[in-house]
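Just one chain is shown here, as structure tokens, and it is the form predicted alone.
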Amino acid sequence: MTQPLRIGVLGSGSGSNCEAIMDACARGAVPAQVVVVLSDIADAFILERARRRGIPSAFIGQSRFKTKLELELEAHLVALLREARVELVALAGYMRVVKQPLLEAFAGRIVNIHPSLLPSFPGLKSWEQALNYGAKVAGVTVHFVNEGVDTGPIILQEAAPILPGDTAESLHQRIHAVEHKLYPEAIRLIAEERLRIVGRRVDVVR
């Protein structure tokens, strides 16, 4: 019998997407298991979510920078993931730009979820960007991670409407609901080896 895909989750905040992934794995909807949860924030609630489920979790250490890790911390992160025999790295609200050696160690095996329909509105607070721009539709993208910021090949996307009277908070909540469905689905396709990357295009094999 095929062993479940071993997932390591990196996050900086509440970890609701991590919770959605762990739930989907626990109920058998995704043939995978979260084997470690790591955070760059010592008191991030994502670590508590992992502890409540008995999943190993750790604070990776203090960084001097806000948007990236020092080389030695990134190497420490890779060591922790390798120690847990991680096969896929899932970023879930991880607020650092991924650099070497993580990109090299897990080339083609890092995924991220972004709260917009990329390539529109990359970067921070994408739902606010969309709302302020006057867009009629927002959404969610799950993509592979490369050396750019929100530029990797797109796995799945789903729209979320922007409704009259929406605030940044109400739109964000609607986007969260889509995220919690779409991220586990993308990981399921990876675990079932149903994705084929051709250049920038990611095809789902039926």
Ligand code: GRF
Contents of the next structure:
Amino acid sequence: MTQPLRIGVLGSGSGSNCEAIMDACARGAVPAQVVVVLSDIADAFILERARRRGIPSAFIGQSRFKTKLELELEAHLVALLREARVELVALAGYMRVVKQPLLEAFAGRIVNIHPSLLPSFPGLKSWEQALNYGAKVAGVTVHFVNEGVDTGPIILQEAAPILPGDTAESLHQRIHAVEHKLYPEAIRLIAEERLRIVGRRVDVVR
Ligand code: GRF
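For comparison with the form predicted alone, would you give the structure of this protein in the form predicted together with this ligand?
Up next: the whole complex, starting with the chain shown before.
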């Protein structure tokens, strides 16, 4: 039997997507395991979620590296991911733009989840952008990460309706529910080596 894919998760916030991935791995739905969780925010709940499961976790941020540039922080991040023998980096609410040290070290092996149907509504609070725009459909995108912001090749997308009376909170909740299903599903396809990137397109094979 092949070894489970080793995932490193980077996040800055609550970590509910990280939890969904860890759950899916633990129940055998995804042939992978989260081997390390790293955050640029010292008290981010994502770190606590990892600790509760006994998964190694660490804060990599400014206060520990006060004199260092952001690029050096990222190089340190890369060192920790390598040390944990990470094969796939999953961004889960990671609020920094990924730069060259990480992009080079894990070329084609970094994925992200974004709460809109890209290329609509990139950037921050996309569900709120969609609601304020008057869109009737919102959704979720899982994509490979490139040097742009929310611009990498798309792996999976799923729509979520915007319903009359929706608030930013109610829509966000609906989108989260889709995310928690879609992210593990995309990681399963990667772990099963079923994705081929052809230019901008990602094909699911077999
Ligand atoms: C998610 O909505 C994700 O799409 C976006 O950041 C949010 C993270 O939420 N990139 P959580 O920390 O996983 O709960």
